[in-house]
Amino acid sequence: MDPARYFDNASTTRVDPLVWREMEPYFGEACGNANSIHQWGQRAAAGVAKARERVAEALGCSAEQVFWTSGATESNNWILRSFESVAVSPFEHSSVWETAHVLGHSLLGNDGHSLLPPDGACELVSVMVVNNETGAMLALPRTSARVHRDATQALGKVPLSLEGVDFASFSAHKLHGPKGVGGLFAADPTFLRPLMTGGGQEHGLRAGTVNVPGVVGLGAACVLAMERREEALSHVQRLRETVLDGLAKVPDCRINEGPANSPYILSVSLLGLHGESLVLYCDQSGFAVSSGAACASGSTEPSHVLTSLGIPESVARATIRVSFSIENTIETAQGLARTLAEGAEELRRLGP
């Protein structure tokens, strides 16, 4: 399989390769407990310590700010777990959304207007900084409530600042990093509840031992993507214009943005179509998309983001999602619209 092909990275990265160099020993000689007192849980530590400063580097706090997660999902439930009244914003990850619904927080509706409720109604207001299905960049809301911040679309690809941010929540492999680890921004610490008990981790918040090599990778990741992040988000913006070049002569193709968007996501409805069939027309002919979040991939609803835009229910379902890395090509990026577009009428032809 062709990595230039694989055009799911909203779901998933594959791990670079400079990454995995430098994961790899603490896999093996360096395979020390970062709380253990002798040589190999020292270099172990020294690793965690590292990574740690260049993922605060990356996001512009201290260290002593940063906490070590399995993902944004666990650090999105962190937070909302750590209040007693949250209000989220109709388009956040399922990880917000359904965490919220369960909780009895606030879900707020999409009417146009201010997504925010009256100040001091809640104690934390969760709007995300990219969305991961269709790319839409939403804005710092204006509250006086604690904020935070799903950043795991927006960490090392986009611009991304945490001024009036009080938590953020991102995960290593949306950047070329390693699966099952991720972490969480705090502003001020003292407002998280312990996660987990049982050990002194994470300044006793979360207990377990730390993942050595996952967190290595993590900050590894960040100093890749911070490297080359000018160069990738130029390169993935002419990418998202190539396929948007081979779309525009197909009937019914209905592009989904916000006013502002991160050219690493495109949301495209084919209206008439089936999203997942249009996904294994695609994977038949050797490219990776999505018909949306890959954490909703069984489920039989359309998307509850997509549906809170005012999209039908029927054009939601006929909606893929292309997200761009910078290992995907110019000539790949052609290729995946030509099928896009062979695929649309194939399959409009042959019918439900």
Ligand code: PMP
The other form holds:
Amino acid sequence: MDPARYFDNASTTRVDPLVWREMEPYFGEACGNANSIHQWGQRAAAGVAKARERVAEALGCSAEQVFWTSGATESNNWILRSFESVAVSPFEHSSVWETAHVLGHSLLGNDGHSLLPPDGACELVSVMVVNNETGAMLALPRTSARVHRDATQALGKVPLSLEGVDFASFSAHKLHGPKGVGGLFAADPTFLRPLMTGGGQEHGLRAGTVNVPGVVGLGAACVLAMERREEALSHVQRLRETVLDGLAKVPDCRINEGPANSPYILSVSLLGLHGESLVLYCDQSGFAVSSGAACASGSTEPSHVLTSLGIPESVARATIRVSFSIENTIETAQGLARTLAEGAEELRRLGP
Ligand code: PMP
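Hand over the structure of the form predicted together with the named molecule; the form predicted alone is what we had up.
Every component of the complex follows; first up is the chain already shown.
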């Protein structure tokens, strides 16, 4: 399979060979537990400490403010379970949205243009930086509450500032690092309630043996992403424009985007067809795209993000997401646009 034909990078990305090279020793000769006092343990602990410095550098914070998790889902759960009264935006990833629902937290209102300040007193407001379905970049409402931002689709991709941010979630596998590892930035860790208790790792806040190869991979992925962020950003901008140009003549094609949008994500509704049928059509031509968030695929419900944007159900169901990376090429973006146009024509001819 050709990585240049993989346009589902918001779901996950390929581990970069440079990242893999840094991780590999920690599966083998440097296999120690980072809590052990012997040489193997100390080598692992040094790898973990270096990774924490690297992640902190990418975030613009200090290493003591970075906590390891199994990914952004855990980070989001951790922070939402650390406060009693939380308000979240209606555009959040299911790991925030669903968790808020389970915990009885509230939703921020929106007037169609921006999010409204929380109703009444609330301890924490959670608003993502880049939406994972449309790429829309969200602004914070005015609030005196503490602020959590899910930065999973932003870190290493678009400029990210933690000014005024108390907590932020992120994940390695969105930036060419390994799956199953991520982190939580906490400006003041005393607010964090331990999600897991046991061995006292992470200052007693997140028990469990540290995934040493994983966090080393996350650190390496952050370095790589920050080194090539500008180059990657202008490359994905060109890729997105190429696909948009190729779709310009396709009838009944609607682009779902915010006033400010990450160029890494393109959400397109092709009215009169099912997004999933188009995903399968593209797959037969060797292209990977998705019909929504990967974690929600298999769901028969239309995306809550799209319906919260006021998009009718039939249009939400006709939506696909194209998400880019530095590994795609202009040629494959042109090929994808042709395939989408042909697929839309053929699927519409066949009818629903
Ligand atoms: N938040 C956002 C915005 C995401 O895009 C994702 C991944 N789809 C997550 C959270 C969950 O991340 P993870 O897979 O690391 O649990």
